[in-house]
Every structure is written in C-alpha cells, then in structure tokens.
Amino acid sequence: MTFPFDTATLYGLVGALLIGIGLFGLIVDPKPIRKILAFNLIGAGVFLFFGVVAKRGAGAGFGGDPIPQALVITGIVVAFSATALAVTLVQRLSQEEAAASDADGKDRP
C-alpha cells in the first residue's frame, strides 16, 4: 500500500491543520493562556507551511534559497520572545486582579 501524498504535501496539510486548530482555539477559548497557546499553534502551522512552500520551490527547479529558512528561524525566535512577554503580562495581570480582589474583600472566581 502506498501513501497517496508526497512528503511536502503531507507537511502542508499538517501545517494547515495546525493553523485551523489554532484559529479554533483562539476564537472559542476565553482563557488568556490558552489563547497564547492557540496563537503559538497558528505560528507553528505558518512556519511549517512556509517551509513546505520553500521546499516545493526548491523541488521545482529553483535553486536552494536560504531566505525562507532564515525567515522561519527568525520567526521562531521572535515568536518565542513574544510568547514569553505575553505569558509574563498575563501572569502580572492575574496577580493584580488577585490583589485587587483581596483588597476589596471579594472572593476570587
């Protein structure tokens, strides 16, 4: 039995699936940490899809272009730092909300 897709097509489909799951999580889930994770999932899907597009271009007879690889690596670094900043901001917001609810004497939800 042979697999009906080649490797690049399979990676492209997985990238599209990651983008779809990330969009679903971003729209449906109200919790901020899960929204950050969903956004990272979208980013991973875009990076994978972009890598597949670069591979298809190289497979179609164009020379190996290092620019897509450099863009993906730079995007991964930027996404990691943006995620760290977002998690820190959400953690700080949670602490401020807890302190405000303690000062008001209300119970936290």
Contents of the next structure:
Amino acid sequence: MTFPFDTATLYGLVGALLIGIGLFGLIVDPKPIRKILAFNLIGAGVFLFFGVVAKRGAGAGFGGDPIPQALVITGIVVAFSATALAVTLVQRLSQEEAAASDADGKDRP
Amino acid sequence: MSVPVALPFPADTTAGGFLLVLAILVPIAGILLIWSLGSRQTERIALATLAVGAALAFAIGAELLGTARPVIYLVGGWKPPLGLALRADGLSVALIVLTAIIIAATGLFAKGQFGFDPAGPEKRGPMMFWTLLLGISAALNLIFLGDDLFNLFVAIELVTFTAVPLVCLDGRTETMRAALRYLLFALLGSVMYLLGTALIYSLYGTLDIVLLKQVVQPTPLLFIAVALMTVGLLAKTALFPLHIWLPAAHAGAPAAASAVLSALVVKGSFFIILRLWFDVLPDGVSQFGTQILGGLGALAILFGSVIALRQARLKLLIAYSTVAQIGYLFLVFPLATGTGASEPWASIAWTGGVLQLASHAFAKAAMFMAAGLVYDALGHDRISGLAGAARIIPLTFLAFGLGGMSLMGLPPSGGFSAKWLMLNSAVGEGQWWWALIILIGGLLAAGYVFRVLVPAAARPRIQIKAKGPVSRCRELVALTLAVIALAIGFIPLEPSAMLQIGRGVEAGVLAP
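How about the form predicted in complex with the partner chain, since we already have the form predicted alone?
In what comes next, the whole complex appears, and the chain from above leads the way.
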C-alpha cells in the first residue's frame, strides 16, 4: 500500500493529530492527572513535529538537520520535569484530601 | 518556497560580556552553596548572593550606558545560528536592574521570616524559599538576556518551576490546588510556545532574534507561529481571559512570594511577547493582532478593576488589581506599532509601557508586602475589619497608599508618567478609545485603593489591638519600594534614549 504523501508529511499529520487530541483533553477533562497526560500527548506531538522539521532540513542537502533533534532532547527533559512536578502536586493534594475525608468520616462504622 | 539564508551573527562578544554570564550563574552558585552548607547558613548566603546580583545588574547597566551599544556574549565563542548569544539591550538592562532591586528587597523583607531557628530542628521550608527566590532571579535574568527563542523557552520553564512551588510553600490544600491550576495553565502555555518555535525554525533555520529580524517575511506560517507562541505566553502572563489562575495563586502565597510573583514573574513572559512582536515580527504588519491584544488588555483593565472592587480580602483585592494592571501593559501593542507618520507617538507609547511595567512592579511588591504586614499585625486581612488599622501600623498603610497612588496614576508617581505617556500617544495617534479605557481604569483603581485606605485611616469606634508585633525594618522595606514607584514619576517625560539602545534599525548594524 502506498501513501498519497511522503513520510515526513505523514509524521507531521500524526503530530498534529496528537496535539489535537491532547489539547482537547487538556481543556475538556476535569481530572488533573488526565490533564497532565494530555499535556504529555501534546508534547509528544510537538516533538514529532520537530522531527519532521529536522527531516525536511533547512540545511544544505544533509539527510537530517541535527539542531531540531538537540532541541527535542532538551524539550523532553523539560517536559519530564514539568510532569514530575505536576504529579507530585497531584499526589500531595490527594493525600491531603484523603486525610481530610478520614477526619470527616471517623464516626462512621 | 525559497528559504532565506540566515546571515552570521553581526557581532562578537563585547568587553563586558562576561557580566551577562555572571548575572545568570551567580544565583545558581548561591543555590549550590545553600544546599552544600546546610540550613544554618542559608539566609546569609542568599542575601549575600542577592547583593552580588544587584551589583552585577548595575555593572551591566553602566557598561551599556558607557558604550551605548548592546552588551553581547557568545556562549563558547560560537556565533548564531549555530551557537547561542546572550544579549543585553536597553530594555533588558532596565528589567535586570528592576528585578535585582525587587528581589533584593524581597530578601530583606523575608529575612527572619524564613530564617533559621536555632532552637528548632533543621527544616527544609526556609531553604526552599531562599532556593526558589535565587532560582527565580537566575531564570528571569536568563529571559531578559536570552537571544534565542528556544533558550527563552527553557528560561520561561525555569521561571514556572520556581514560581509554582513558591505558591504552595505553606503546604495548605487551597494553595496546592491554586499551584496545580497555575502549573496546568503554564504547561499549556509552554507546549504552545514550543510548537511556535518549531514552526519558526522550519521557516528560517534559526531561532536567534537578531538574525530572525533580518530574514523574516510576513508569511501566514510566521503569523500562525507567533500567534501560538503569544497565546501560550498570555496564559503565563495571565492576560484576561486566561487570568483565572492568578488571583488564587498570588493571594495564597506567603507575602514575600506574592510580591515576587506579582511584580516580576508575570513580567517575564510579557517580556518575551514584547520581543516577539517588536523584535521578531516585521514592522507594521500586525495591525490586526495588536488591536486584539490591546482589546484584551482593555477588558482586563475593566474586568480586573471591577472584581477587585468587590473583594472581601485584601490580598485578593491586590491580586485582582494585578490582573487589571497587566491589561495596561498590553495597550503598548496597538499604541507602539505606529508606522511612518505616527513614529514619535509610537516611541512615546513604548517608553510609557516600560514605565508602567516598572512602576507596577515596585508598587505591587510594596502593596503585597504591606498586606503581609497587615496580616501579621491583625491576624486577618478582611477589608471589613481594617477600621482604624492605620493607627497601629501607619508606615505599612503609607506604603500601601503610595503604591496605590501609582496604580491610580496620580501625579507625581511612576504610574502617572506611564499612563500620561500612553494617554498622549493614544490621543496623538487618533486611537481615542484607548485613552478612555486608561481614564476609566484609573478611576476604578482609585475606587479599590480608597476602599481600603479610607476605613483604615478612620477613627475606629472600638480600639483595635495588634495581634503581633510588626517589624519596623520590614515596614521600611515595603515603604522604600513604594517610594521608588513614586520616584519613577520624576524621570523626565520623554522617549528614553537608553531603551532605544540595540533596538530597531540599530540592532542590525552592531559592528562598527
């Protein structure tokens, strides 16, 4: 089976799709943990897009442009730290909430 | 499509370039020292680092004014587009000096609050505060000096990662919820910004701002990229209607943290928007976009001020006033993008915008500190319970009042100069509707400031007692910042020559 467009375009479209799904989740879903996952989906889409940019290469006839790849690595590190911070916050919050609801429900059987 | 080839960077490292590196690295060295020497020395190291940082900021300023050229450092000697440049022009220097002064003042204000308790066990809270404060200082300097859009992305993320924990420093559930909401907005903002940088890289093969200015063409893809980045940054700057995270986050943080968050952190992302619209986009091609930004700014002024009028708690009132004052910053976009005939008015608006940024930063830091002192003195910050409070802590309310004066735009104050310049340029350019918004905003600001000051200064029916002592030293820090906000009003009312160093046409012809 042959695609009507080249691989770079296919990757670009997949990236756009991931960004779209992630954006939808981030805006619509009320649960914080899902919002964090949605953020990571968008991130994945953007990183894929960087890959496309590298392949299309603004450079002079190379197979790929190394700079976007360097940017992606940095981007992944940043996104990872952001996720870690967000997950820690969610975890602390749910612990506090569990403690609060325990205190409320002490006289229940 | 033919891709314009980016030229090599037009300048080398200048004589004072190493100062830029130090401005970023010194706070980070301070953090490392704090964590290696333990909590006993934390406060002393942090304050010493902040003092060195302030000295460096003034040294960079002196270097810029001495040579009248931007200060540049090429990291590793590599020229962009391959390498990274740090570059301080007039605008960066103004912001670096402002940041250094406010962060140092915050350090003095927080001294003792987050200090080491010799009797108690070793705690991490104080170390966290000082670490985060130094972290914000390094990250903001990186924003103001960064000349590469991706470098700016990393810097803005650093700001987010240091600002979010500051919000929930006390570990209460409400503040953690506020911090999480802030973080989610900031994350959405950062991925949109990153997508924009990818698009720009795909167009021009460089992310260096000076080089981009030489090769950009008004293509639809460039506008999409800048629109994505701008929306992302607006979420971090908290411009209406993306402001909903701000009041809870800024009002919930400890007073010293609120001061930094409101005065400086939101200005970091605003600074990148300025860079994008004035230093990357070609001149005069974005009339439509600037009117939208101005319109959102106008809505922010009206909405933020009206909601501030209705707040029951002092810190929330100040936080909503930040929402409104951020709105004024965005009036710069429609006013300062004049082409040809309206050029003098545009540069007047530009100076007015920077003055607004500076005077709001000083005034708002002073007001948040004052709110913190009110809380210390009375044990609450309900506005209905403030009757007669100014008799207990007169200096605190003097600081609040002077800061409020600047927000209202009463002469002589920095806020007055800023709003007067913007008003002039709005009338001069025939965009009278912005002038109307500026005037209404001033009246509303007067409303919410006097709502606090009038009962506080009145003679109370029953004598209220102070719950706790208020340190005179901390009151003086707040007062000093408020006085600086006032003193900015004495800067001559004309387009500033310093702010023009390294901007516009000049940026391209750095090499002699």
